[in-house]
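The form predicted on its own is given below as one chain in structure tokens.
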Amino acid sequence: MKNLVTASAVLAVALAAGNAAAEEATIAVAANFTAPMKIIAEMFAEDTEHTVVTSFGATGKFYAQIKNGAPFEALLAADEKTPKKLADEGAGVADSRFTYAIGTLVLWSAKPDLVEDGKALLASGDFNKLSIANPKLAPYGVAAVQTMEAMGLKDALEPKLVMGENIAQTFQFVDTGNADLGFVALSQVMQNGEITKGSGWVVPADMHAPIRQDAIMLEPGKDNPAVAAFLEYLKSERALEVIHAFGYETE
């Protein structure tokens, strides 16, 4: 990927990280953000003296783990509700919260020619299974349910649903052929502006609530300079380039 950031911008990020010795940040990351996060984490290590250790999973499960004392120092959630709740409950640093990405839902199949008109395909029922993320744990699952409701197809599609614990497992069900279709994150099937495999229909944004993904520093990380540096790095031009390449919008 082209490096569009200037040398001065890299220096500014490094200075923002402070002159402290290299530290390590432990960060919980929503599963939909796995691919861009891996790239951004590598760039962060190159551009600063700090490193990050990441865990990927469902936002709802991370919330439960954090409340039970898991030593995560920051959360990159798949929604805005969970970080706000953590801040309100005193588990997160309120003024550190910001929207790092706005997600896009896509109806996707590993079969190249299956998805042309997403609405028509869902209405026809001409497929075996439809995979969605568990809406009790994953915001992309909530968006999938809202989309089916907006089309008036939720009840008709219910018997065909295969539930993934998170968006990564949802994608896996479709990628392996256990489901013909799935509502997944566009970031899982897109890079540099193109769907890289299979076929897909990008769900219109007005069919579900916005998937605003917020980041927040957690209480265990408030004295770790690597945590503050990484959250600031997410707003940098270099990180934003990666985020946009995977189909996310930003503010």
Contents of the next structure:
Amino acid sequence: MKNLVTASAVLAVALAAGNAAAEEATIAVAANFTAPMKIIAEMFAEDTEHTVVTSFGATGKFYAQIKNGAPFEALLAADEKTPKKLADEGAGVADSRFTYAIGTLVLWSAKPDLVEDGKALLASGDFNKLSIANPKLAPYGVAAVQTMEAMGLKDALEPKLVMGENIAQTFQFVDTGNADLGFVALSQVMQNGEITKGSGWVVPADMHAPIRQDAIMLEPGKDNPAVAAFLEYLKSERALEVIHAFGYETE
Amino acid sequence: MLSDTDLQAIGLTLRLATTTTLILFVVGTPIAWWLARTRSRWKGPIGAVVALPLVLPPTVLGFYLLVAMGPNGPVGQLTQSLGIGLLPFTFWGLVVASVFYSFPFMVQPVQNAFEAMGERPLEAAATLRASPLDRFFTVAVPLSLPGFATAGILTFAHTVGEFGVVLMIGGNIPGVTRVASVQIYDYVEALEYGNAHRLAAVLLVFSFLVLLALYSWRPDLRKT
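For comparison with the form predicted on its own, kindly provide the form predicted in complex with the partner chain.
Every component of the complex follows; first up is the chain already shown.
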């Protein structure tokens, strides 16, 4: 709580100081949030005097880098586990943790007419490969496995599985046509509220545990007003509108 | 110490490296021979293409292989029309990718050995009426053995260390495309650092021994 008070105080001072206090925040962002983040970062630069520099990648890799002195000031993770771990280990500011987006899983194909009823299609086995994110590494992979289990098709689908190291690579396997189908993030195939490419079936939310993506302020960013300002900005109406447009839910 | 999946990954890695090295001996040697002897103006361009995998980032090479071998790519359409199906996510897909990736490691040492040998031994053999094929196998190859040894060891070791290309086209299937380097990467990403250290140590010791063999064995071959 003390940290939050400090952060708010810093923010207030920063806002009061105006342009004189323009700062830059260095933020690590989960790969699946790449597209919305780019837009939000631009809006943030317009709406405030601060700017952000972003690195996109796998959450697990960011964790290793942060623990070994990477200069990231905040992390927008693909899961809730990693920010919690960082907070527990003292690398992140515990009070700053919050869920910035809840991911939506979609069964997607680059072929325009392939996916209509996702469950029936998976049951029919009428496709070459099913691409999923590695469940050991990626929350979207865990959700994909839970979905297959909920359908009772996990064992039947096992021989057709190929795994991407993260959701970006999982998408790539399907996008290049090497796998007919894949469980990817809705944010990867959706723009302005609709699937713009190929065909997809949004997995009902009750088939898997929610994919909660948490953000956290990291130790190097504690005294940077731009970091607190950005995390606050993520909760603003304008930012939420972008996040929803890419198919994420929020709390 | 190592789990079953680790051993499986190591076994697969060795199988991939061995297959790649054997194929490259067959494919790389004629190209090395041609590059060493030709006076064609294509020598420069072909030599440069052979060396390309040295400078291209493996993920770039892997991505273009994924596209090329996919259903809409030229290689993918060829393999489909031949009834082989698609190569990505298969062991033979990795072999094809590794052959590209390790090409310069085979061709360049062999080419250097052929060039170092010069024309004279071949001319001498020709005056004794040895046929071209005879000259190649009984004169050129034995004289260039150190070059072949270097090329074989480097190709094998380089394929063992391959990561980016496999990651891009492999799909991480246990026993089919999940090689040791990918397995280590998985451990690191999953924050299982203990498992990563163990498997990495095995690869480290192995790589050191291979290079030790290369650097201490080669001069002996030279003397003979």
